[in-house]
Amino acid sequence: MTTVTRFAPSPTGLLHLGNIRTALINWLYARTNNGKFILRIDDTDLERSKDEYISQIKYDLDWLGIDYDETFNQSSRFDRYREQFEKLKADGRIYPCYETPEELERKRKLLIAAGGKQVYDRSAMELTDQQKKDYEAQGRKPHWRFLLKTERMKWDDLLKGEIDIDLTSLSDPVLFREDGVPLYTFSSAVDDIDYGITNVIRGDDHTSNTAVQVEIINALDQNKITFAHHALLKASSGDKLSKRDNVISISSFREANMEPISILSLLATIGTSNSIELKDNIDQIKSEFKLSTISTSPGRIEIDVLNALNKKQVQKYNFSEIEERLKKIDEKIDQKFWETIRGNLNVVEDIKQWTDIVFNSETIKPSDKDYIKIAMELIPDDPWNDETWGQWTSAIKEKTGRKGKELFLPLREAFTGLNHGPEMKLLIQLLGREKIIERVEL
């Protein structure tokens, strides 16, 4: 059998790291398996979801480097969703429900005073046709159960081992809302089957929902599919991550000029039992992968070590790598620029203060006047290499008496107007004498 997994977002926000992790598990397991990835829309919910989050979702995976085999959206399938509908009515397996939401709130409230399971009471299933009727005359619209029948729901989870779900705890799950829109429990089950889904990878929140899928599957055809429940990645202050959350937003990352490999190389390892390290590809992550390897506890997403990955990778890129992207910022950046700058480049679009320091005429009004103007008198002839910064910083050291951060700091202030940044042998060759003696305003 072809091993086939899904990843199902609903388009109604941004995807952020925790839905991306999942997506990646999803398809390492295809991928390792010779399987087969499908991207499902789950856009049933008409009024919240919108086609640019439908965009973002796909730009988002394209531009991770994570590929599908196959995509739809549930929006196009609500036909069948009627006829498997239909196939559950007649089966006797739903029932329709006239209670607003204030009489099912109020029956809830008397649930926890009587210190009871708070479980739908199945009374619907007592109701008369005339009662139907007389409900359908007042202008109420039934929405529909899935009766539970099993008492206990095992499986034995990829992740977690046996799973033990006490379905006589949870109520009849609502299927069809009054206005006909499937639920989640039923399209999800429905396309799980249609399209031979093997194996449905997802967050540990969804177990209970696992329970009431099976069930349904069940009642529908014969389940097939072996579940596995992964731990959900928390913010660093220890929060659910939530999809309104802009700043973990995978095109949030992109605007910031996140390296992709940098985003998958923190998913494939947090919340493992390996440690979290920078990967030279997606291909190395693939070779790497064992589901189990995955821990049944939260890890937590810390901004710093993204950025620390990214910035490891930035200053891996050999100039050939990325000539191109560097040629879009500046024509004027070559090999040896590159070689000079990157050391100090959190993300490659930071090198843009750099051209703008070396490139550019504005001047600079140095703080240590005096100080400056020696070194200036001591400037260098042309041509400049490695050995010109320490003859010149000895000639001002001997004048002036100077040595450590008195001597260097105020130099590199002067000429580039920071106080950090790439080694002053290196990064004075890229200046030159000219434009030294043309910033430094005395």
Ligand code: GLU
Given for the second form:
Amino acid sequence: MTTVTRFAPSPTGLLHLGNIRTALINWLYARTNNGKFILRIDDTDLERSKDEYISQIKYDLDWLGIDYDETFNQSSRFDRYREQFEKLKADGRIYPCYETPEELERKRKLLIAAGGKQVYDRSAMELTDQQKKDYEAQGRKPHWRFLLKTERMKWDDLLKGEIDIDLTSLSDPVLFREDGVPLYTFSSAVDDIDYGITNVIRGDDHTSNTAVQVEIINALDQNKITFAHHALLKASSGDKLSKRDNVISISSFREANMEPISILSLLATIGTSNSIELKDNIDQIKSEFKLSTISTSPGRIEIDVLNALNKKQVQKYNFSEIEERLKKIDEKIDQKFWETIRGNLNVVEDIKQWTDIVFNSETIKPSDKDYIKIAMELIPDDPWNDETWGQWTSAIKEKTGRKGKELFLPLREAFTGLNHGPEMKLLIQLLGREKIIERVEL
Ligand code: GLU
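Mind pulling up the form predicted in complex with ligand GLU next to the form predicted alone we just looked at?
After this comes the whole thing, all chains and molecules, with the earlier chain placed first.
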């Protein structure tokens, strides 16, 4: 049997690191088992789903290199859900309910007050045909619940091991709303059957959904899906991640010019028994993937760690690998420029700050004018090489008696306007003798 996995985001917001981690795990599981990976867009909630989010989801996956063999939107399958619903109805597994949200809420509060299980009491099953007619005559439309019959749902979870859920502690799930819209619990079960999904790997917030969905699947067919529930990632504060947390959205990282491989490396190792480290490429991640290394306790996202991975990747780039990208930032960036500056960059595009410094023609007024004047009198002749800075600063030292920071920092500031940056012995070669003379305003 071919392995088939799926990633099923709801297009109600931007994908964040937690969502993409689930996508990556499913993709890796499919790709390492010679299987298929499907992108399913869970857009049955037509009011909250947005086309722009669907495009963003696809763009994010594409940008990260997570390819899918097939994609579809649940909104295109309403007829199929209706068909399967009718089947369950004919089998006596579905019953209409007429309670309003307020009535349900009141029932819930009473149950809480009585200290019992907060489970729907199935009173709608007792309604006579006449009572149903009366409700409908009042203009009420029913929502439809699925009758759970199993008392305990057990399965062998690929990540969590033996699971045993007491289904009597869960309400009969609503499968269709009063306005005819199918709900996720149902549409997902129908799709998982129809698309031959063999493995559902998702966050452990779905564990009780799984219990219910397995019962629905069994009512329609026979469950053949193996489930795995991973712990959800958390924010560094320990809080739950939210789609509203734009700071961790994939698009925000893209806009910040983060490298896809840094994000993939983080997501492939966070919350696993392996250490977080930068990988060479997605193929390496694939070749190292083992579902069993995924931990059942939640990993915490530390943005500093992601930044450190990115910095490492930037430093790893050879000029030839990113030449085109650099030329788009500034035509004048050459190999020497790149090699001098890359150690100071968090993201490649930050190099713009350095092309501005090296190529602009603005002058700088040094604060330590007398000292800089002496330095400029001692400026070595061309041609400059790796020895020049040492020779020049030795001469300055001899003349002024300065050493250490006192000697070097005013020079750096006078030539670049900054108090930090790449090694001066290299930087002065990028600037060149002429530029330094022009720049220092005495
Ligand atoms: N749309 C659901 C979610 O985003 C999918 C869950 C699943 O079945 O994988 O949580």
